[in-house]
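Single chain ahead, by itself, as structure tokens, in the form predicted on its own.
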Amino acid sequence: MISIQHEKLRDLVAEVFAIAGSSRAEAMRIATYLVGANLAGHDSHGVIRVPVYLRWLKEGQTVRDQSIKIVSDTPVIAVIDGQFGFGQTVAPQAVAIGIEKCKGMGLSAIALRNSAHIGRVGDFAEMAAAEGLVSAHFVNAAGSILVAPFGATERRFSTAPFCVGIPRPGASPLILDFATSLVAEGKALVASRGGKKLPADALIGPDGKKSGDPHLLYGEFEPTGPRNHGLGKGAIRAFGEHKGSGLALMCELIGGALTGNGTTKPNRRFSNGMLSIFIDPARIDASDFFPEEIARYLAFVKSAKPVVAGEEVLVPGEPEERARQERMATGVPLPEDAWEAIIGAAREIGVSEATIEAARKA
């Protein structure tokens, strides 16, 4: 495991995407979001994605510096086509439209379709919370068939993320952000590159046996080589048995079918669909009861006796905030295989050794 100072890592990733053809603004935006995911402790959605993003660019699946297309527009609802632009470019635009509509009407819903990988969904809940808005996000990943429904061994779902954000005046927001699979695909990617191992029951094979071996998802691979989940014979399991499987189905139908992105199916171009709902609590809570009740209830929840003496009961958003503070101070930890894959991809498109070396220096 190595540690890279977050600003140097961001600058390296920005240089990678600038050389790959993105504008400097987009390259820095991609880098900021990816490194931001690492800082929040979500390594599965961080810089480990760099080689995958470059491959999608090369294959023409992702479009540089793409503009969004407004498919339909009302005072409360907008349907937005990302036209396969980088999610770090098109998703913030979609969310900004949702925030603007919500501030005007007190409520809004945005259907985003055909976005390239949008990264950590919690970023967009944080974006809404910074404006004082509650938000909920249903997401699917069409073309990414990874997860077996409860009671099955074959893949039918994407990892189908779900996210909710609640603002707190004077404090960090509450952010609940998770894949409806037992683990995100990116966690299998991290494990396959020498990072944190998967739980022993995260995956399921054709024979119904549970496993934590990433080879079940990717097939055979070299340590620093590409990963192709189409080569694996197994699937990721849904979290929470029938409950997670049911929520995954709803994310596919709301984030995929309702948005026009399309539900997950074989042999189609990857795209994220996201249905985002925004609520202005000030329009509902004229007496300003909401913030005080949040504070009271969180104190009650956190006062529960922990399972392990001396440990703390945490609420959504706290692990990310603590990881962010620690990693900004000490650096972003990366497995050696992950780092080699990133710099291998960087060298392949022409990033200089001096730039790579500058990122590695403490």
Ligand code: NAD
The other form holds:
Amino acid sequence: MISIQHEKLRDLVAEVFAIAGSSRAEAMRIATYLVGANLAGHDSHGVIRVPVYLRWLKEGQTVRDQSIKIVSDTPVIAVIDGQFGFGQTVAPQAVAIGIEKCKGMGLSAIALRNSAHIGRVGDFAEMAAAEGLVSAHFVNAAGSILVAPFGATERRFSTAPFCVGIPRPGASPLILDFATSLVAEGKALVASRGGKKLPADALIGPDGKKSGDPHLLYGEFEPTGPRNHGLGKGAIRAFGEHKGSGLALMCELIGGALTGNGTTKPNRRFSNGMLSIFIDPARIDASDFFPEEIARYLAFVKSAKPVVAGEEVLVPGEPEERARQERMATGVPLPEDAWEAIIGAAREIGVSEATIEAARKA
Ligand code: NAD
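Output the structure of the form predicted in complex with the ligand; the preceding block shows the form predicted on its own.
In what comes next, the whole complex appears, and the chain from above leads the way.
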């Protein structure tokens, strides 16, 4: 495991995307969101994605510096086509529209379709929370067929994330943000590159047996070589048995079908669809009941006796906030294989050895 100072890592990744043809602003945005996911502790959605983003760009699956297209617009709803632009470019624009409408009307929704990978969905709940808004996000990742429905061995869903954000005055927001699969695909990617192992029941084989072996997703692979989740014969299991599987289905239908993005099926272009709902709590009750009740209730929840004496009961968003504080101080930990894959991609596109060396010397 090596550790890279977060700003140096961000600058290296920005350099990669600038050489790949993105404007400086877009390159820096992609890098900031990816490193932001690492800082939040979600390495699965961090810089490990650099090689695949470059491949998608090369194949024309992702379009650089793309503009969004407003498909329809009312005072409370906007339907937005990301036109396969980088998620780090089109999703913040879509969410900004939702926030603006919500500030005007107290309630709004946006339907984003055809976005390239939007990364960590929690970023968008944090963006709304920073403006004092509650938000909920149903997302699908069409084209990324990975997850077996409850009771099945064959893949039908994407990892279809679900996210809710609640602002707290004077404190970091509560951010519940997870894939509806038992693990996000990126966690299998991290495990396949020598990082944290998968839980032993995260995957299911064609024989119906549970397993934690990433080969079930990617088939045979070289340590630093590419991963293709189309080659494995197994599937990721949905979390929470029938309940998580049901939530995954709803994310596919609301984030995929309702947005016009389309649901997950084999052999289709990757695109994230996201249906986001925004609520301004001040329009429901202008008194301080909501923030005060949150504070009271969180204190009650956190005071529950922990299973392991001395450990703390955490609430959603706390692990990310702690990881952020720690990693900003100590650097972003990366398994050697992941670092080699990133700098391999950087070298291939023409990033100089001096720039790579400068990032490494943290
Ligand atoms: P995860 O299993 O790590 O769960 C994270 C959530 O659980 C967070 O809300 C966190 O605050 C909370 N949490 C974690 N530990 C906790 C504890 N001890 N007590 C209380 N709460 C706790 O997340 P995941 O399923 O691996 O997803 C990782 C990321 O992947 C998410 O950011 C998600 O948006 C992203 N994702 C994106 C896509 C896409 O297509 N763009 C697809 C899937 C997942």
